[in-house]
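Form predicted alone, single chain, as structure tokens, below.
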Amino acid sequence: MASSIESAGKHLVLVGGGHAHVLVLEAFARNPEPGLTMTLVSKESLTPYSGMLPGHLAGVYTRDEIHIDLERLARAAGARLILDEAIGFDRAARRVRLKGGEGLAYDILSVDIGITPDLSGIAGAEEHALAVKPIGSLLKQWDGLVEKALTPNGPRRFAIVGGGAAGICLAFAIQAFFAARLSGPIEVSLIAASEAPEINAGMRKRIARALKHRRIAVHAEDAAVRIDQDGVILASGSSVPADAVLVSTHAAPPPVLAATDWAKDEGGFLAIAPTLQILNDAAVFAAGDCATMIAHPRPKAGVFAVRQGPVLAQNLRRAVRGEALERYTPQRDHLLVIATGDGRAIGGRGRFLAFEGRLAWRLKDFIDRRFMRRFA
């Protein structure tokens, strides 16, 4: 009883449709919290989950299989959706002000909106690049580049400027995607500056072997420093010839929050404590890309955003009813699975474990489908 009665006339309000957010939501709606007054702020109805983004790419899973239906997850909820942006937040009058002109007022906020591209330290990349995040606005661009491939003169050369997981996971899909569609022979490329460290040396070598027999074309240790409507220009001197070019590796933060006095790291992300409040705001808190937990940094990385959403709705709940908060540690391993396009995958976690084969493909698929179930 004492709960609820901490729990009424309290407002809620969740900026972005991440992840994290996607979870708190759904665990609002198992377990409604009696008296609560709760806002979704999200530009779009529709949020898509990274996880399935190869597999969208290379042509395995549908445009609605990827996205989870905001409207409905929050109507579940009991939370009202705006659709608009967050352009400015008064800490001193707890206040979110949109794009549309309202302002909401908040006892509670937690801020899930994910990063912007940074291309600035690649010449040429904003008008010559597709970057991969966010998502939302790769699709869009994507589509094009697919409605202009598919014409007789249309691109056939490739390059992914990004040698993480996310960039080898979408040089595999766009070369599945491609080679099942076009008749004569496409180029693929991918562009590596450093060897990703999430990934162990038995996955390496399983992935080289694999990119090598896919006939993607690797450029290892050498940053891409420029970018035109012929290629990327890398930093040995070298070219790499292409039609179209994707960025998966800079990120900056939402230019949203650099006018906020909330803390920040020093790339300009919120820095948040191990409860997910931001270290000077204990109303505030932060999930996902757009925040870093100073004692605990990881990368930016989707799966970190989903092992933060139960504990960010568990600590919501108990800040709107006034208790105390859980302290989370993420873990420092965790499984990673890279399709590579013909039915397989490879996957590891750790320094030493690594597999790959049909069943590796299964398995992510298994666990991604089984994810996207708990919203439908």
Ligand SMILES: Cc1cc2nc3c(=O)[nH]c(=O)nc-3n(C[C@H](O)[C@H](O)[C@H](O)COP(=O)(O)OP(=O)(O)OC[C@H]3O[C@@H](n4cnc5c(N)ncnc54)[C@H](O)[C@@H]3O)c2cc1C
Given for the second form:
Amino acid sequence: MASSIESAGKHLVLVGGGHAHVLVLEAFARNPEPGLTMTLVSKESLTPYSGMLPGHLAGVYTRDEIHIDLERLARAAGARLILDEAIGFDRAARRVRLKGGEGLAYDILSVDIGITPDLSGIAGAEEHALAVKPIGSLLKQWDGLVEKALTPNGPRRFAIVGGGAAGICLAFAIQAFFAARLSGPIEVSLIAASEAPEINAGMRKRIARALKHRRIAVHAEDAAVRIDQDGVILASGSSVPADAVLVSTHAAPPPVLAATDWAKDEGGFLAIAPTLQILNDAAVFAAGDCATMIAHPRPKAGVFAVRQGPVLAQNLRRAVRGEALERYTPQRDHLLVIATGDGRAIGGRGRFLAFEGRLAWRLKDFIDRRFMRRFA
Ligand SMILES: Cc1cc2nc3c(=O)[nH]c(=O)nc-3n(C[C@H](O)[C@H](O)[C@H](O)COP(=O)(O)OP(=O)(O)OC[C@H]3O[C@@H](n4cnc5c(N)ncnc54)[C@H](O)[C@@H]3O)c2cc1C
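Output the structure of the form predicted together with the named molecule; the preceding block shows the form predicted alone.
Let us now look at the entire complex, which starts with that chain.
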């Protein structure tokens, strides 16, 4: 009883509709906090679930199936949704500046705004390539690419820059999608500057075999340095001819964070404590790809954002009530399943476990659909 009195009249502001925040909203929808005012600021009213994005591009899932409706979720949580972009944070005044001109005062703030791809090392990428993040703009560009590809003289050669799990998933998805819809040969190339550390040796072997089987050309240990209308130029000097290029490389922090004096890691991502509070600001929490837990750094992956969700919900609730916060240690490794777009998948965990087949795909499909059902 005392707790809800403490939180009465407080304003909790969530910026970004990322994976952790949808779970915060779900938790507050299930268990409302009396007297608390909550606001979600999001650029879009539908937020994509990245785990199902390759399946969508492969033609397996519809667009509806891979999106969470933030409007409905916010309503269920008793939160006001502002469809706008946070363009600045005034730490001293505890205010968020919005692109639309509105300023938003908060008592407690939480930031889950994802990443932008780092295109800085690849000349011409901004003009000639499709960046996979933000997913919303990728999907708009993807529609245009599909439309063009379905014309007789449309694109037939596709290159994916980035050899991490996301880049590999995309290569399989794009090959599956276009091979099933276009008559005549298509070419799909995957450009990987380095081996992805999250993929163990057993999975790597299986992935290499599957890529070869699907005739996806791999340019390994060679970085893309330039993209133009003819394709991709690599650091070695060789070139990969392509009519369409997708870039899924390293993550960069969202530019809006640069101007803040919040603690950051060496990459510019928000530095957070095990309580998910920013190290130098107890009133502000951060989660997902835009943050790094300094005591327990982990790869930038949706699975970690999802795991942070319930802890974040709990700690935001405790923070508004003025209670002690929970400390969180993320798991060391996680199940990684790469869909190959043909009803199969390659999975693994830790250093040694690796498996593949139809069952692996059914497992991934089950996990992803179960996650999405929470918001239906
Ligand atoms: C093709 C692909 C496949 C992937 N597959 C997997 C997978 O199978 N498993 C896995 O674990 N990870 C996967 N990932 C990684 C995963 O996408 C990210 O780790 C995950 O999306 C991070 O979630 P997040 O909560 O940090 O933010 P995001 O999901 O990126 O969400 C951030 C949200 O904040 C909003 N936003 C951004 N800036 C602002 C602002 N200034 N104001 C208001 N709103 C803002 C955005 O519009 C967006 O809705 C994949 C990535 C890609 C590209």
